[in-house]
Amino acid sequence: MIGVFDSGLGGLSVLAAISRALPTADLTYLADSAHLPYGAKPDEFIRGRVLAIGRHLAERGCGLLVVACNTATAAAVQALRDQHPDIPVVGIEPGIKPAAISSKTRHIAVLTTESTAQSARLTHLIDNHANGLKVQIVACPGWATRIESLDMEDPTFSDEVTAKIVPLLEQGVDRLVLGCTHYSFLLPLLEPLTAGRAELVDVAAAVARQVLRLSGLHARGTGRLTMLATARPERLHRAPQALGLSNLTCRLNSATHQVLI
């Protein structure tokens, strides 16, 4: 089994890659709403949730463990593979890469949260695979709560979203870095802004494909998807369809449960 977690939703469109790649393997999936959203909080308390929900799935059964998150994976993942040596961990970075390598104008952006936007991992990679460009970390406060609603079609966040995006288009920027998972179901207001200007850099197909890698006798099993949640499970439950991620919503058996970790 795989075991895929994040603060809320977001690991949602990780989940849906990891699904499509992987269509017999079994997958749990565990929301920490509870204690959403990340981004505003402190490396540590980041930490220790990590390392409790690793541990929870880890007793589920799941031999490989995926973190959903973009803020989870600069604050913990270090430590979660610490935590758990024998089993395999993968976790999610911003697509500085594949944005800086096929960028023209040599001008990326790159959308965070709060807590991403200050980490030294994200600076460390811009540091490594984005040298002599010039790239702008952009914090959207607000973004992945306002996504975890299921409510974007609000004009007031459409206005904040343009405003937003429409000085970086401006700037010369050609490539938008995704470096929340959240902000993948920003697509229909992102599409329309970046339309012919730049290209939205998302990860989470790269991230399935490690996991496919990885994933060995766990890509085998009956295909079925357990949702887990420590708070909201009923949210999390009508998620999937109000998202538009159909192949999740065809593999879900059963309710979803609310676990206290």
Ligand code: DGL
Second form
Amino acid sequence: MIGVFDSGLGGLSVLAAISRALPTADLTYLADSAHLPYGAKPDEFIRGRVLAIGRHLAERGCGLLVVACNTATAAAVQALRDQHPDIPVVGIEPGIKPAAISSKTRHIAVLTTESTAQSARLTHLIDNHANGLKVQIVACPGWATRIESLDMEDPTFSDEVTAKIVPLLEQGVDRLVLGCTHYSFLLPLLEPLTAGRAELVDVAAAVARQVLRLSGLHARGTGRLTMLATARPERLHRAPQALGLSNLTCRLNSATHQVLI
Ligand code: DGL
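Can you switch from the form predicted on its own and show the form predicted in complex with ligand DGL instead?
Okay, now the whole complex, with that chain kicking things off.
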């Protein structure tokens, strides 16, 4: 069984890609909704959550763990690997490398949570892969919480998104890296703004390919999807349908339960 987790609904974008790549794997998704947003919390807190969730998923029988959260990966993926040396752990990091390789204007921007924006891991990623390009780190406080409410059409929010993105495009940014898994669900807002001017870079499919490479026997199951949340399980349960993730909706046969971790 493969365990995938995030602070909330954002990791469902990664889960959907994994579900497509591994149609018969048994998947467990855990949303730490009681502690969202991670992006506004100190590293030590995030590490504590990641280790507790890792332990819980391992006890449930997960033999491969996917940290479907850029913030948690930056703060705690190494601690999780140290805690479970026998379990492969796949993290997610903003797609600086593919964006830098393909940018024509040599100016890219990465949209992240506050925590990821300040992380040493992001600094290293940029140092190693930006290749002299201009990289703007753009923290987007409150966006993950807004996406969590599944009410992205609110005009105040779309104005806020527009006000953040348009100046970047005017400055010549031609690749916008989605550095938080929640932001994949902003495509309906972002695509009309960036059309013909910038490409959006999302690494969910690349993460799914890495999970496939490491999956071994975990790729072969019955295709079951179990979903768990530390709060508001009913919201997580309706999210795949609300977000148009039909490949998850059709795998989900059981109720989504609350877990106290
Ligand atoms: N989805 C998470 C990420 O990829 C973080 C959202 C949050 O809890 O702040 O960074």
